[in-house]
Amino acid sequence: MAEIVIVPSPAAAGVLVADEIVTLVTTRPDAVLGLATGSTPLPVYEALRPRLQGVDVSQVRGFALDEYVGIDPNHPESYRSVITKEVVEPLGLDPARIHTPNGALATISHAGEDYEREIAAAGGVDLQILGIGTSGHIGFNEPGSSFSSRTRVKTLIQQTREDNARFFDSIDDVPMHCITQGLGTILSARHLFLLAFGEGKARAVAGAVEGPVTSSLPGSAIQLHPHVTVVVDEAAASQLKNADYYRYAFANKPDWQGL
């Protein structure tokens, strides 16, 4: 099962994947770090920026989860923009090896091949982040989503292009498909990442945690993984059944193991 970790705050939680960010790095310079976008990663990228001074990151490689299709990579909220503003520039990173889905319509038929082979040339990647949506999803892979699929274009459902709305002038600029690793991409990662924050999260997380595994709740994918860490702030773990189980043993955890 996963591991779950209960922080006092979104602040909390990126301090403490940050450091394992920067272990990864140090031990590896030229590894595979999986993006998310979002608020909900930013806590991780902000704690990263003192952490990663002194850190030598030229070789660190990077892989978005997700882009919109048919959006300009220069519009402000395309993933690529928001990669670049919210990631590459902060931590300094080559922004020649951060790449994202290309949703151009030109070549967006063979467009999540091309991403898979790509993250396969790199080796696959080390550490994914994630969040989760308020309809269970991982990346864009709405309910329904196989749980072996890999980078493809999907059409996104009125709950996400709603969450989504807010970063656009209205919702009608939100558009309506996108193209998204995987399921099974995403479960290629070597460690995951899962973090959730506030109430309106709370049922998600519950039902990715513990609840039965079906393609209905996208994220409980992560049940499947031998290596995921869940980092959750005391809201999002309200509906958490053994949450008091959670709480003792990662308190309790051997130093050694790590996360």
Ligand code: GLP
The other form holds:
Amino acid sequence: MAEIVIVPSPAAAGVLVADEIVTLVTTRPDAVLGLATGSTPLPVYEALRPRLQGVDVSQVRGFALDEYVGIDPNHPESYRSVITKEVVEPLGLDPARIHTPNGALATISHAGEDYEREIAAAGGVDLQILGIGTSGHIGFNEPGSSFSSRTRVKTLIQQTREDNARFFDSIDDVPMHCITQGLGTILSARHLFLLAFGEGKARAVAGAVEGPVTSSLPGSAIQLHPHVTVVVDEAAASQLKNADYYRYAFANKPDWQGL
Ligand code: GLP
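Next up, the form predicted in complex with the named molecule in place of the form predicted alone?
The complete assembly is shown below, putting the previous chain first.
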């Protein structure tokens, strides 16, 4: 089962995950991070900034989860741009070591396989940060995604386009297609951190953690992974039936165990 950690605020979640990343990078300078976009991981990146001061990050490698298809990589809302602005530049990472799936139309037919090869060549992802969409998607794996899927093109559901319209001038500007790591790709990472904040995520979180394992709620794939830490605030935890047990287990966690 995943370990569920209920924290008082997104900032507290950011500190918890950032501390793990700092420990990882300190012990393994060429660690491979799985980077997520969206608003959810921002507190992690913010908490990392002061904590990585003085830590050698020149060898750190990273792979983003997804990208829009056909978007200009220089568009401010391309995930390449977002990762550069939110992660690479503030943390001083080497841009050449940070990868996003290639959404260019000219090469899209093999972009998924290319990305899988790059991840494999890096030795796989050590620590994957995940948000979750209101549809229960992780990465851009919309309901119905195969648990063994690898990086490929998907069609966004209307709800996701509506959710993401806030980043664009209008919903018509939100691309229809994306290229995303598959659920199988995500499950291959060694340690998953799934974060969620706010009431709007409560249903997706409850489904992912306690619901049946079903491709109708792609986040439930985390139940198949041996090492998952779910970090949620009270609002996002509000539909978890076993929340008291998760609090009890975390409060009584043996010191030697780590996350
Ligand atoms: C997008 C991303 C997902 C992210 C989700 C939730 O669809 N592709 O990786 O988890 O949005 O976004 P937010 O964290 O802003 O709620």
